[in-house]
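This document opens with one chain alone, in structure tokens, the form predicted alone.
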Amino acid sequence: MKPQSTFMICAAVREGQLESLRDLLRSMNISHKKNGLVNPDNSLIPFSRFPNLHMARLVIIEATTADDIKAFGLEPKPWSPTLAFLGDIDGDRNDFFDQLVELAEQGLTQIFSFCIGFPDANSNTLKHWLQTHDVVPDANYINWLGRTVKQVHEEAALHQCLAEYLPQAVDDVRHNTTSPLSLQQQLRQSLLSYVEMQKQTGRLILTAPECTPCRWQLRNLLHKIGIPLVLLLLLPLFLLIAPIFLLRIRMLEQSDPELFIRPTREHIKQLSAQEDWYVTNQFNVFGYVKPGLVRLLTFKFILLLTNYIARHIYNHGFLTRIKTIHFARWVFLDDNQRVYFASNYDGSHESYMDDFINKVGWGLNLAFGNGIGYPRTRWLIKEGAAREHQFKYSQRRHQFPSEVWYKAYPDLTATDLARNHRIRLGLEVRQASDADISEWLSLI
């Protein structure tokens, strides 16, 4: 298994350079769709030439809702618009940085020349600058740990190949009255033979999974064991402070100001212009963490658990009951005073929100309830997202579009990826009965 990694290069934009940077980033997009959909063969960052890159985006993070903190009696801190280049990759991020330098050094230099501190006097190479400006997420979600870009493309080609041949296979089997095998068995045998022929001619490739790196296995095992062990050791302390903590949280919840502010039509129009071009959409939100150490520590602890659960439990096709998310991350910025969330999800924005509200509203409350503007919660998990209009207004106000967005397999949903993998497994593992074969054939 080849595990995935993330990267997020952040740098503040020089004063007076914001619109020039936006114009440059727009030049990377498809000419007739200046709405963030990148031309994968653009000259600045030729995304299509990176074989291990699942998804990527360039966003300008602006604090458009910073004044919301005034409701807590505080003045907003200055925030410089910040360029973020982030993505999800197969393998090690440092190897990917080598590829970036090799294939896009000139383009990256041109893009980040609009940012403060570039070039950095202490960074003797572009790779070093990228490494020093890489921000590690506090929590990260991967739909299917170990599923590579190569695997996605190969299994999609396998499905297409079988789907095209299946009618002919059915016709051939119907005319073969001498075989002692059942119809299902004959069909499977015919499809297997066809796949082998396609592989021999080179039209179809099914690469065997790579061995999992020993270093990654060790780190992952230590993380899997270490986090519960530390929490177990701290359990007496948690039990001691739990009543005080819950009482304090409830007091803060009751005093939270209600911010029922509707997003402007212009803002909604800007966001909508970038959505629903493909089966998958991108999502960015940014805002303040509610003031106070209790809120910050609660947020940090919840994201620690979120990262653990996503890494070790929900890493094969779904996050709790949600199956439409490809990748997601939570990142604290500005000395932990603000938080950025990014995801890639299938379906419309409205269905994405409704999916969470209806299935795991309590999870939304835990993950975002400590952010300013989020509807008031009760005991951390109740209410919150259940206040549907207030929740949707708040998340839309804090949402902003990507300047550039790339997906290596734009026409495939997470459901498609899971189906294609099941089709491949059906070739490699013999089914026990005709009913099992029929179920496998129905996937094609």
Given for the second form:
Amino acid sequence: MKPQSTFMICAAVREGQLESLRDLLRSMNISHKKNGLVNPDNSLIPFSRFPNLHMARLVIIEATTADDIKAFGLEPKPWSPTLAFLGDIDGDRNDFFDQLVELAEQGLTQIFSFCIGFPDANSNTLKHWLQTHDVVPDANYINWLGRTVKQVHEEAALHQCLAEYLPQAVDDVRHNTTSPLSLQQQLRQSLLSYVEMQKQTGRLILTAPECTPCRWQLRNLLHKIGIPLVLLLLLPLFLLIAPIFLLRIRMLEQSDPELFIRPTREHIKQLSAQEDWYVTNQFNVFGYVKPGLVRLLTFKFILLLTNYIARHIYNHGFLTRIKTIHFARWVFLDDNQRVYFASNYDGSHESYMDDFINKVGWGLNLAFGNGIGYPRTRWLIKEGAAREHQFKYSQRRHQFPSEVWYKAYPDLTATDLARNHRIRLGLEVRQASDADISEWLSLI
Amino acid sequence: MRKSGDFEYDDLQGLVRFAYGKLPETCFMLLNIADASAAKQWLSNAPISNAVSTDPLPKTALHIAFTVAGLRQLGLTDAVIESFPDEFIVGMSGDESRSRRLGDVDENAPTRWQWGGDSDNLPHVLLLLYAEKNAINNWRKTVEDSFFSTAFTLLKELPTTDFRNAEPFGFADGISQPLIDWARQQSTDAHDRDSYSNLLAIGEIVLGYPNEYSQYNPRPLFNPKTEPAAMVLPNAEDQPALKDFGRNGCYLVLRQLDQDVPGFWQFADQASDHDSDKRQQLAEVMVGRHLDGSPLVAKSKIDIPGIDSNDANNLFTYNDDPQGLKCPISAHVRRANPRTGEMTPGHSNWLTRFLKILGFCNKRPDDDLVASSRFHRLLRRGRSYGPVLSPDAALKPDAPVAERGLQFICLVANISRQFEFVQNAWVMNSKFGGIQLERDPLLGHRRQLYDGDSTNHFNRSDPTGLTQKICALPQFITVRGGGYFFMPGLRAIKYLAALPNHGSDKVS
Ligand code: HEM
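Can I have the other form now, the form predicted together with the partner chain, not the form predicted alone?
Let us now look at the entire complex, which starts with that chain.
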């Protein structure tokens, strides 16, 4: 298995350069539109030439809601608009940086010249600069660990090939009444031999999974055991402080100022102009962490757990009840004072909100309840997102558009990817009964 | 707990409670306000029907709803307008992104609509008249008094025909509706709502009451100290110091949908090799009910709150048909109301429930892909239009072409979470419930996906696993017009009628 990795290159934009940078970024999009859909063959970063890239985006992170902190009696700290180039790739990050330099050095140089500290005296190469400006997420979610872009395309092609051949196979089998095998078994055989033939003529490729790098395995194992171990060691301490901590949280929940600010129509319009072009949408939110150590520690701890369960438990098609997220990340910025969340999800924004509120409201409350503007929670998991209008207002207000967005397989949902993979598994693993073969055939 | 008798039916427009099945004749008018003060004078005496039940039944009914332009025209200030939700303010056709979301693209694009598609043909008022057989003309004369003709100009009279409880394709309609929990007896706590219930919180349809989240939707509220005219309005239940303009009002979504009846039946015929039984079966699985309205799936073994245990046409869910063997997942009624509860069916104790919340314990990989129905219900009040054409007549090659279809009307308290969600995430979505590249077989446009995958399919699952794929489905339904309206409570109408005239409209 070739595990995925993630990158997020961040740098503040030079003063007065914001609009020219925006213009440049938009020139990468299809017909220069604000819909954010990149032309994959654009000359600055020709995304289509990166075979390991699942999704990528360029965003400008601005502190549009920074004044909200005044409700807590604090003054907003200055924040320079920051360019972030982020994405999800197969294999090692450094190999990807090499590719970036090879295929897009000029474009990236042009883009990052709008940023403070580019070029910088200590980084003699672009690659080094990228490495030093890469921000590691506090929590990261991958829908399916080790499913490569190549695999996605190969399995989609397999599905299509089988779907096209199936009617003929059914015809053949129905005419061949002499076979002792059941309809299902005959069909399976027929499809299997067809796939073999297609493979031999090179029309179909099903690459076997690579071996998992030893270093990754080792580190993953250490992480898997290490975190629970450390938590176990700290357990007595946790138990000791838990009552005081919970009480404090509960007090904060009651005293934190509530904000019920409606986003402007212009803002909503800007966001929805980018939505519902593909079957998948992109999502960015950015805001303040609530002041005080208790909130920060809670947030950090929840994200640590999120990262752990995403990495070791929810790595095959679902994140608790949600099956529509391809990739997601949570990143603390600005000395842990602010947090950025990005995801790629299937379906419309309204249905994403439905999932958020009705399926994982408790999880959202646990994490974002520690962010300014989030509707009031009770005992960390209750209410919050279920205060529908406050939640939706606040969510939209903290959301911002991507300048440029790339997805390597625009028409495929996470459910499609999982299905295509099951179709492939059905070729490789013999089904026990006719009913199981029927189940497999129904996927095609 | 309050009794249903306590509900202020006298402040609610009757359309929310009644579908007027006994008043087959209708006249739907789209009006523009020509003279605001005459309009208000008419409004203050208009015989608008309330929701109190009477014996004998009423012989006529009148209902009124306003677009945002209409409310402005009557003199509601921008500040008040701004407390309505965006989708109502912007309107059904006012933003390209919304049109994309609703599937109003290509043939359905607002630029091609007969009304409501651009600023020249936006209505201010929707007037709905209902009457007994042969009585509509008289009722219309009564309604159109002398103030009326000064007040309004007729933008368009929407055609309607009495189809006798069927829609133009020939299917029985008006069978499934949510039952409003007037007495507020059902808990809205998610823990109590694991399985499907047809009983729906008042606040899902009517403003000013708690919805399925136990929340009150935003709506215009007035401080009677600074706005004395608002004294006629009811108190806001959640903020008793304020007066509630929204209370007992709701949103009315209207879409004029043209149905290609010959196209539908001829396609079904050709796709079933001209076999009349198969043709009917195919049409029925596309709709998701038999022609006579009976369901395709077996009766539910357990009771469903809000559905009478003798109501064979509605006592069902899709729980026992996860693959769509009986009723395809893509069928119109299954999309429009998947009859899902908060959790997937079948758990016995708190532990399995807890595990399900964490995403485990599902039986099939495609389980739990569809949202819970209760947040996405519509109260439908549409009427058909155009000349009746039976399925047999529609099959003839020379079947008369005519404008016919459905004046689709639904009542909701949250346009975006209810109507727009159903239309977008369920009806138009080519990946609804894990299916592959199919939109609603009845309603869908057939635009291909971004990278060129076609969506003009309809799949019927089969126990052998050999899905029957029907390809090259044409588009059967085309949008001809549409709009978002607000249907106020009766005291809110009094408030509107008493608004001061502004600027140019002032009678000198
Ligand atoms: C011309 C267009 C349409 C036709 C011919 C049509 C036809 C039907 C029929 C025959 C039924 C079954 C009768 C019943 O359950 O009451 C039905 C149910 C329904 N339709 Fe439509 N319909 C159309 C448009 C729409 C639209 C635009 C929506 C909403 C976006 C919609 C939502 C529903 C809902 C919610 C149900 C009830 C499902 C249930 O509760 O089981 N329909 N429709």
